[in-house]
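In the form predicted on its own, a lone chain appears below as structure tokens.
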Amino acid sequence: MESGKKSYEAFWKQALKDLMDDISEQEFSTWFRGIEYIGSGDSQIALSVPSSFIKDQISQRYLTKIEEKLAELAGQELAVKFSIQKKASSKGSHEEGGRLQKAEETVTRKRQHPQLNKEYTFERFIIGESNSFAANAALAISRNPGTGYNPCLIYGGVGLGKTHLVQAIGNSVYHEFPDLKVAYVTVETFANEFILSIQKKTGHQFKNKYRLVDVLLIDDIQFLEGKEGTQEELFHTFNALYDANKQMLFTSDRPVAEIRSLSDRLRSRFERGLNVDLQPPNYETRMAILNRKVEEKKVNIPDEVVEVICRNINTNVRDLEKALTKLIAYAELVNKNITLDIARQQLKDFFAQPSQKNITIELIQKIVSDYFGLSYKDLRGKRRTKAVAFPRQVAMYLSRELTEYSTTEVGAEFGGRDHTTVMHACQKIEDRMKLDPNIEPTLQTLLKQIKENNV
């Protein structure tokens, strides 16, 4: 048996070498660096991996190829079995190391970063063709923060997983490197805290909060537009952390080059490191995502229903989740099982919106300003005259109806107005539609122009 184990290990090492020739060095390092051969049995090889996430990804991506190579080398089929196993501490005796590891795992389970969503982990992130580059980069950063891919910017449209990935990095570092200080913040919060520090003369405390961290995660840098003071502060924060080899992660809904009113020196800082984009998920990835959600929610959704949702909704993960949530709510409230006919009826609004994909607030603003004979600048500006107020409310209303942006995000695109202003504008338009029969035709005309120009 011992000789058999040795020969199996040799087969495994050779299969690993062959695999290295087929994939990139970065890909190999990302998925295989933490694997260890732990033994052999009857027609099988036992390997240890550091996490369920690694196990799942290797199984999905490489297991068939590995087992085919092993069969070729051994002249018989060899099954690969994985076990999840963290490395024990190298200090002290083996027994003491085991106790320390258990204690560490207990503490890890209890620790929760106050600024991070515990649901945003790598284990819960479905990797597909559209996001594999960004996901692999995020995983590599989480393993060696500050040593490579620094800074890193992840950009892409609404609902594609930017916040999930950046917070997954934060959660992973927070659990695996307890001595490192992790800070997560949105640009809006960063700006508000900066303004408050000026008002209260607590600038020193604000600087220490963000310049003395080991990992800084900042969401939605597109909202730096028009915030000159915040840009200046972030520039100095960036330099302090970069010079100290501290890890920085940023997200944006667009490439840095497309963020208007961004200082050249800050733009160059963002572009200095790795910039990766997230694309809408393909059909296979959408199926994997939705099946995972169905499993987590423990609901009975027929496979044919999942398939029709994934074939008709191809925008982003958020839209998939919204469609599933509506079906679950319907089933619970009317006490009916979900069928294909019910799904098509309840989700007809979701399925009828392919022409709205990628509609931007900027396009809406341009169409509305042209229609009402205003300048694009007036619509986004501070003027509150009647000639501008109503068209602006219409544009805000259409932005909420035709895009997935939040009221806060919409407000930022209209001269930095807050979310309550956007909510008020939408309510005003809805109220006027009930009283003025001319409003609905106006909105339909604008809607048609927006769709026709969305190419």
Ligand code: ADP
Given for the second form:
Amino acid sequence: MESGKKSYEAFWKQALKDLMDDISEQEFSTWFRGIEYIGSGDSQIALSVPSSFIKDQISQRYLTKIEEKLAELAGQELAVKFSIQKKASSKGSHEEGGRLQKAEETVTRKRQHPQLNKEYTFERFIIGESNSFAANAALAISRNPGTGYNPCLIYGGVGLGKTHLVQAIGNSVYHEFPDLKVAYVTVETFANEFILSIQKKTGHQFKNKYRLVDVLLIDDIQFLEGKEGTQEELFHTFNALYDANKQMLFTSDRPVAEIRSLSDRLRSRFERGLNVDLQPPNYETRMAILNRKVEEKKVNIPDEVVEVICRNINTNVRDLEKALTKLIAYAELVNKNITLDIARQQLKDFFAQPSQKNITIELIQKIVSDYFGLSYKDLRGKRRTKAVAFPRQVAMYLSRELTEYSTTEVGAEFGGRDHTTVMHACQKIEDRMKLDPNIEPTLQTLLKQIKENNV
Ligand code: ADP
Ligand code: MG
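Compare with the form predicted on its own: the form predicted together with adenosine-5'-diphosphate:
Every chain and every other molecule in the complex is listed next, the one we just looked at coming first.
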């Protein structure tokens, strides 16, 4: 038995070596650095891992490969068992114990960070091909804030996990480094607070709030477009933090180069550090994500239903979540089990446009301005002439109908208008549709053109 154990350890070491040849050094050290061989039993190897997150990631990504290698080396199948071993915990603690301890630590250390959503953690973030670069960068930053990738910019389309990732960094640093001050803010909130601080003459307080932090997370910097004062303020905040080696993280729905009317000096600051992108998830990753969501929600959904959703919805994670939520709500309300037929029936709107890319507000504005013979600039602009009022309302209405953007976000794309203006515009169009039979066909024509041009 003793000699058997010894050779198991040798097999494990060899399997790791082989794996090292297959993956990058960075990837290897991200996942395997904290792993230890702790022993073996009949046909199994026991390893300790630092967290259940690492365990899940290794299981998802590498376990099959590792077990194959072990079987090859040992000439028999060896199962790999993990136990979670937090650094501070006593030896034989098993997984549940580890979790409990972690929960206790969290309670005694600090409560939930007020600006962060506690659901947005690394544990809940599924890593696949499309997001592994960004996720690994985020993980690395959360372990060593301020020392490596600074600043960092994560960019990618709507619903791909930008907010989740930056908040995961925030949550992780907040709990793992109790001495560090973490601030999370969207550009819109930052801009509003800045404006308010001018009005109330509390500029000093505002500056302190963001310049005296250790980790600053700023979400959705594409909304800096056209906000000169806020850009200026952020520029100074950036410099103060950068000089003090504080970690900064930004997200954007597009590469920095494509953010319009951004001052050159701020642009060059954003581009200074690491810029990583998030891509739409492939089928396998969508399956992994949706299966996890089904588990989290503790609902009973047949595998074939999960599959059909993932095959038909390939836009982004938010759409996957929406489909799932709708299905669960339906099943609860009519008190039925979810079947393939019910899923197809209930989700037909989600499935209708299988491979449509996300429609952008910009595209809608281009099509609408062409259609009405206006310039794109006027449609987006601030001028309030009669000729442009109705087309603009139409474009706002379509933006709300065809994209995921909020009224505030839509307003920002139309000369920085307020969200109430957008709501008003949508209401206007809906009212007019009831009175004027010509409006509906116009909207249909525009819709068709938008879809045709969305390639
Ligand atoms: P974005 O900020 O890019 O628009 P979000 O971070 O708001 O996207 O993500 C949309 C939803 O999808 C959130 O509920 C988030 O938790 C979920 N999500 C995105 N990517 C993943 C992932 N890789 N694993 C699990 N959930 C994800
Ligand atoms: Mg977001």
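Residue numbers count along the first chain shown, from 1. Source: prediction; values computed, not measured. Take the two forms, find the largest set of C-alpha atoms that superpose within 1.5 Å, and that set is the rigid core.
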Open item on the list: My question is whether R384 is one of the residues whose C-alpha shifts by 2 Å or more between the two forms, given a fit on the rigid core.
Closed with: yes
Task: Rigid core superposition, L446 Cα moves 2 angstroms or more between the two forms - done: no
